[in-house]
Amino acid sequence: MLKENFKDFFETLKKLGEVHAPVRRGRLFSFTKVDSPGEVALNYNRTMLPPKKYFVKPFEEVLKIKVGKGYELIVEEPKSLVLLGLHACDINALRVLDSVYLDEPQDDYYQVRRAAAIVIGVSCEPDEYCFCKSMGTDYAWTGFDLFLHELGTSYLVRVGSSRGESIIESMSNIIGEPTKEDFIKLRDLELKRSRMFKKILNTSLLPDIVDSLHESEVWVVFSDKCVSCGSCNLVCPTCRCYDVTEKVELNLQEGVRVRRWDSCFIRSHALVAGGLNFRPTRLDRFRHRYNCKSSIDPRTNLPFCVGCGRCSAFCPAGIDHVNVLNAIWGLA
């Protein structure tokens, strides 16, 4: 697809649902609703909040409570959504979330939103924080409907689903068959991109290495810098913990049950009935997060860290995820 046809491509997407894409906000980028292709910044490095915010909301009401009448489930109407411009790492992160929220017992809120969303990926170039190549998530094989590969003056459009195939068929006037030259150009650009990664992490046996070196002094050194703010959890595209609470109105007759994103860096996260906290110290919580992110999702064989670099880029204490793990390996 020639880039000069992107406007027509965008207008067709608007007929399929509300289009959300990365938009520049000062020095940062954010996924938000867009009405014109001129608002879209497909050459972005990363957004602060990942696309998971569309499927697992930071804060949402799930039940209404009325004294004498019990609980009433809050039913959400499906909303057609087009997510344009996801990087491969974020697409793979959604596959991890799918394996959690769509497994039994299925999360109905997540399922409805996921089914109503069209996912369109776009190729990218790594910056100083990216390490998705080390995690094996720098390429998306599945989990999307369409994927736009940058070829200079055009995009090579890759189809990832039957729905994507239908979209392509409806755009036959602006999207043609790729040529042999297109595939050669794609090969050359992917090879160039592969050589651009600056962050390297040895992931061989990583889950066992992190777990077995539980008493390493490295954890102490880096956890002393940590301020336990939980920012890394909030910006992580695969963090899936949430808390559930109930709020009662002043009339004491009604209220709501809400769920919100939670952070394993917050002390209350591991607090259980009776006052026991099985991760009472910052060191305990720091080690736990790295143990979690170094693990492999058994349902997808994908790591729980997709190497997007958000946790490092937005850490107020300047802690770099790869530097910590390389230090565990004895490489830093």
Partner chain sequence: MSSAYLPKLAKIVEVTEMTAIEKLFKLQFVNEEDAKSFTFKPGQFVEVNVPGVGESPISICKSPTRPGPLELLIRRIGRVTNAIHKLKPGDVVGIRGPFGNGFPMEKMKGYDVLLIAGGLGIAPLMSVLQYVIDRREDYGEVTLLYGVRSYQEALFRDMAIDLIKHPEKACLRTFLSYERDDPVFVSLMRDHPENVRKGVVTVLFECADPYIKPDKVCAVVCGPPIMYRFVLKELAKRNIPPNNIYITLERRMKCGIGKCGHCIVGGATAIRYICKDGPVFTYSDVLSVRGLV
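For the two forms, the rigid core is made up of the largest set of C-alpha atoms that agree within 1.5 Å on superposition. In this text the structure is predicted, and so the values were computed from the model without any measurement. Numbering follows the first chain given and starts at 1. What changes on going to the form predicted in complex with the partner chain:
- Annotation for residue 68: C-alpha shift of 2 angstroms or more between these two forms, rigid core superposed.
Return the form predicted in complex with the partner chain of this protein as a structure block, the form predicted alone having already been given.
Just the single chain follows, nothing else.
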């Protein structure tokens, strides 16, 4: 597809649902609703919040309460959504979230939104924080409908689902057959991209290394720097912990149950009634996060960390995920 056809491509997508794409906001990018192709910043490095915000909302009412009487589900009409411009890491992260939230019994709120979302990926170049190549998540082979590979003046459109297939079938006027030259360009660009990664993490045996070096001094050094702000969790595309509270109106009759993104750096995360805390110190929580992120999802065989670099890029204390793990490897 020639780049000059992107406009028409975009207009067709709009007919399929509300289009959300990375948009520049100051120095940052954010997945936002877009109305015109000019707003879309396909050349972005990363958004602060990952696409998970569309499926598990940062803050949402899940049940209506009749005090002392019972509960009612808050059912949302599924709304067609086109998520345009996801990087391979974020697509793989959605697969990890799917494996958790769609595992039986599934999370209905998530399921409804996920099923109504069309995912269109876009190729990218790594910056100083990206380490998806180390995690093996720099390539999305499933979990999307279409994937746009930028080849200079055109996009090579890769199809990832039957839904994606039918979308491009309807666009035969703007998406032509790729040529042999296109494929060679794709190969060369992919090789170039592959050589661009500066952040390297040794991932073979990583779970075992992280687990077995539990007593390493490295955890102490970095957890002393950590200010427990929870940013790394909130910006992480696979962090999915949520907390639940109930609020009651002044009439004392009605209320809502609310769920909100949580962070394992917060004191109450592993606290049980009566005051026992299963992760009482910052060190415990710091190690917990790194263990959780270094493990492998048994259902997808994907790592729980997809190397998007957000936790490093948005950590106020400047703690870099790869630097911490490299220190564990003894490479600091």
